[in-house]
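What follows is one chain in structure tokens, specifically the form predicted alone.
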Amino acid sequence: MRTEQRDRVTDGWSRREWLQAAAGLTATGVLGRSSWAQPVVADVEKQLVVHTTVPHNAEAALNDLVGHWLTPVEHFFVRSHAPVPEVDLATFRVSVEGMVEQPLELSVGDLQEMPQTGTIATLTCAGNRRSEHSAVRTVAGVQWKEGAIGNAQWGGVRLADVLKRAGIKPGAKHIWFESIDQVKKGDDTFGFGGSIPIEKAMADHDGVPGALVTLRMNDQPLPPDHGYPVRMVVPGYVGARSVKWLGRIVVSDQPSPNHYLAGAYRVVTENTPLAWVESGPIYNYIMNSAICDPTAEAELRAGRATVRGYALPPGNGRTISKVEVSGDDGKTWQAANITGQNVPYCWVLWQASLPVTSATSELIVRATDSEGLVQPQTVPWNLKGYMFNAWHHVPVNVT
């Protein structure tokens, strides 16, 4: 690979290259395969377990998922509520409006000219492990297993910098994000959306932005399935707050009225109007862990088994202090070795050599965070199957 090509991969596209893409020609001179400008990374063949095709919802096979601390795009889960929208970069703009001194209309080029930053953060669907809720009592929605999670490097502009450029009026409390996608729900069609508190939007914790107006994923332009050309990434929050295909930012004194904040993504155990109102939107994700290898019903030999998986700290800035595995129904626990980095807003990968015998019918994992909070053994069922984070059990056959 020539030096200039290597720089392009690691640094992302220049403004000139983005504008070439808008004309239907990529920086490498290869015509786009559709009427809109597709980044090179769109050609990566995804290796995912597909739940739905339109909209696209898919998760990684678990043994692929734990192969890398930074999840390759081909193994990064896809969560969508509508088809991928078509984009013309020549006319595309992100508007910034509402309670601001100076409304903005920002092109991709405008965003690239602002100070750039990057962060590594794990995204996870609030419905990750929903299928385990359904094993107790069926819940609607995509029946995610443990693979609706991924850890990536994100690049772009601090949301705080965008808001400072627009100027925030007194009394502002929430920042809305609205997508250019088109969700069909009953007789209505609207863009996916949500909001975050302004304190989160303006936060900068140990160099990690509270929220990032994102242009790049793993040092490449965003793939279409992951929000090309611009998306939000909100470290520590469930994936629903990291709105893809961003088209509009609104500064307000109220939370977003969008269905996906005002009426969905809430943990509710009783289907009553009061329960829905009292529950409140989900923001931070919670501590979780999963065994990814061996997979369910694997054939193991008695002796020692290599067990691998991930653990996710809660999204409030804590880290993982300990991961433990058991092969005797939780009677005894063995500490696993944490591999890779262990930093806030990111998962850890772990590995253990665990004794197994003919009496071993399942493997179990649990995690502990840096404040001593232990992952719960069980969790209550809820109507939407969100935030399942009980100990993870994997049935195995030992001979």
Ligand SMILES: Nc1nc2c(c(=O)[nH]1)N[C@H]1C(S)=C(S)[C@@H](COP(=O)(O)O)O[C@H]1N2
Second form
Amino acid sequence: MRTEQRDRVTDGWSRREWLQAAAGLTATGVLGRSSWAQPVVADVEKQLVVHTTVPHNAEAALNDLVGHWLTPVEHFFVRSHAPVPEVDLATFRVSVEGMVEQPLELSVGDLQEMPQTGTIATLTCAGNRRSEHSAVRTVAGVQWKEGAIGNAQWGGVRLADVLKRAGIKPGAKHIWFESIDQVKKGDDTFGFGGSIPIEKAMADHDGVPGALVTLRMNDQPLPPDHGYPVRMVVPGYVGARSVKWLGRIVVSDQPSPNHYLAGAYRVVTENTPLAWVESGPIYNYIMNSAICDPTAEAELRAGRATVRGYALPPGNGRTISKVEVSGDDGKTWQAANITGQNVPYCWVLWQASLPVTSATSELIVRATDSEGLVQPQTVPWNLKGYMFNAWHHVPVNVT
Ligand SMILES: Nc1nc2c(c(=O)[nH]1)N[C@H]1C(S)=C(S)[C@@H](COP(=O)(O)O)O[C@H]1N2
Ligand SMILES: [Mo]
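Just the form predicted alone so far, so send over the form predicted together with the ligand.
Up next: the whole complex, starting with the chain shown before.
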């Protein structure tokens, strides 16, 4: 069933049809309590390149990524700072507190009874391509290549609807999210967390919610690795803001004090208190692209090579207007064809037939967004290795 649905997506299900499916409006499945009556089924068998097993950190092999515009769960990267927490649905609640008229304690059933909506959005780790920063100067952390990205269909309740139900008090500016997971840092143990500005929380970008209290991924309950039973999904923001295993929503006039907003996921070049204070939190992700096929050190025949990959528009709602590839160190560029959908908050997949000769030592890709902004040729190094989005180079051997 799932494979069938997935194929239909790649075969041209429109975004609207997916949104309807997500909201339970089509024959693919009406959302009901029954699907929650039993504990979640075992996580699908992941097919990923594993960096660490506990916590689980793993990314997609690049040639798996380009196969589907909607990434199947088995190829969807996992980035976790702590083990997957155990959940008892009978007692599980998401609390909504802080600057609200009426604090709430919402069970999964309560969330299911609220109006359901869906959206397709790409999730990417701010550390995607960190290994390329490390090639310049070693950066600590998971050495992600280009596979810490995936595009999924998410179903749940608009954060705005949850907040309206609680009633926001005047002066509120930020919405904090806190997980029930247990991250250990030095002597501290705390839940992963962060926050987003209230404007983003309440936003509706032409039907794409600014933030979604998410229960479902690709038309199934969230898999444990991806935040079962409830996670945030914040379209256009770096993955870190999409807090998994959500336990608490706090309305505040301040940004979250959680380490992952206050002391990480910021672009700094030196480790001084001042640098950390002066840098703001990363929210939107930036434009990116990667060649996924051929992969590094592939043997190619001189002539025309089929080159495939992804390009991600910046998370501010723009789309991709152009993807270009080069086989001559950037002297000449050829436009690639975008295959399939090109919508805000989602990556595009693309393909090109590129002339290569024995002089070709690498393939390069760069993307341009709908405002004409071109991906940078190089990017400055930063301490935590975030937001690497320079032109992507793949060394190849042509004979
Ligand atoms: N509770 C919790 N939420 C989390 C994280 C985490 O470690 N714990 N990692 C964040 C980061 S850094 C990213 S990139 C995304 C990854 O989401 P995924 O594992 O579903 O791909 O989850 C975010 N949400
Ligand atoms: Mo991340």
